[in-house]
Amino acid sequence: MATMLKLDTRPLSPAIGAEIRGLDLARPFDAPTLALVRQAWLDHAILLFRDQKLTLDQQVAFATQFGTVGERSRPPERRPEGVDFHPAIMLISNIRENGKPIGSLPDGEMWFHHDMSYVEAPYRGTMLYAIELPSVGGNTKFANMYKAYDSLTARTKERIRGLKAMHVYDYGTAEQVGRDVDLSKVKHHAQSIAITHPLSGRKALYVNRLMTLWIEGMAAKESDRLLSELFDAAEDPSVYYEHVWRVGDLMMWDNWCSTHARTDFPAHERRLLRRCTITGQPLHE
């Protein structure tokens, strides 16, 4: 592939993200181009590549250029005819065969969340490729957690310094679990409320409405009040971009400094996207 001296980059919104044009992700990047894309990812947190035609193996090969590709920790879903299996790939789909979903996270809205914030070493990145889409809805909102942190008052920044919050997720539901959850039965980990991005060195807010249940060492009412304030900052319209998917879109996002949410869509219309991830590391304040 010819060296790209400069990427054709277009901002997606004032809040977050950029579209990169003119690259075929089915072919490996040369070293200079890869360096430019890596820097763009660090600068913009989310990158969009439109009009891609990727096989499963090509998507995984593309992801491998950015780090170690994570493998599924749960048994694979049923695969529809003509869709191959790969241990790194998760299908995000509401398509059902014999009444059972062929993929994960099949239906409806999902609140803002980081991917895998409930483990010790959260994923660095996620790459999602659109194959089939409903006529309306199923959009993804991406929020900039650098901007969310920066928007906090000096008093709030000082108040959250040194604090950790418990992140919990139950694979059996796409909804938030309650405070009475039995932690021995679900994935969970306490993370710093504000983290320093290991690569950029910038501070990012690291809480999300779907998975962050309480602040460690704080009374329930006080914890709920503070988290409500932080969630409002993390979901303010000024810090997010809403992406309307097109078939052939590949979106890659940085899970350390962004969150994402899904809007509702018609349950009777098919939706199929293919996801893979880049492994991460423990995060610290």
Given for the second form:
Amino acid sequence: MATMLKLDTRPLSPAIGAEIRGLDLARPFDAPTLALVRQAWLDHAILLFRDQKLTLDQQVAFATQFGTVGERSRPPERRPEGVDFHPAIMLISNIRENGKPIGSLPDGEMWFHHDMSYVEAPYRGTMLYAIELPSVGGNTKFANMYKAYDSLTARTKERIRGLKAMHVYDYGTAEQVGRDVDLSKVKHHAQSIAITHPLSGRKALYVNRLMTLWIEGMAAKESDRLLSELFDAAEDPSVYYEHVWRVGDLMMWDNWCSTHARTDFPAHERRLLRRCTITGQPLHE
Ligand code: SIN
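Alongside the form predicted alone that was just displayed, please also present the structure of the form predicted together with succinic acid (SIN).
And the full complex, kicking off with our chain again.
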């Protein structure tokens, strides 16, 4: 691939994201191009590359250019005909064989969340590649958590300083688990409510409606009230972009400063995307 001196970059929305045109992700970038894409990722938080044709190995090779690729700790899903197994790839799909989903996160709407905020070292990033899509819905919304933090009043910023909130996820459900959850049975981790992005140095809100259950050391009612205010800021239409997928889209997102959510889609229509992750590090205020 010829060296790019400047990327062909177009904003996806006023809130977040950019599309980069003219790059073929099936082939490794040269060093200057990779440096530009890395910087663009840091600047825009989510990057879209359209019209890509990627084998599973090419998708993993692309991801490897940005860090250590995360491997699945759970048993792999059953793959449909023609979709090979790779430990670094998760299928996001509602397709079923013998009544069982071939992939993870199969059906319908998903609330806003960071990937893996319930572990000590949340993923740096996620890359999702669209293979089959429903005729309507199944869009993914991406929210800018720098903007969400910036939108808080000075009083709220002061109030959340030094506070941590508990993030919990139960693989058995795509919904928020309740406060009465038995923490010994689910993955969980308390994270700072506002984190400093390790690479940009910018402050980002780090709570999400799906996985953040309570604020540590705060009475339940007060915690619910404050979280509700923070979730509203994190989901304000001014901070998110809704992506309508096309087959061949690869979207990569910075999981430390953005959240994402999925809109509902018809259960009888097939949806298949391949997901790859970049491992992360503990996050701090
Ligand atoms: C995810 O949360 O990783 C899945 C997003 C989607 O299916 O659009």
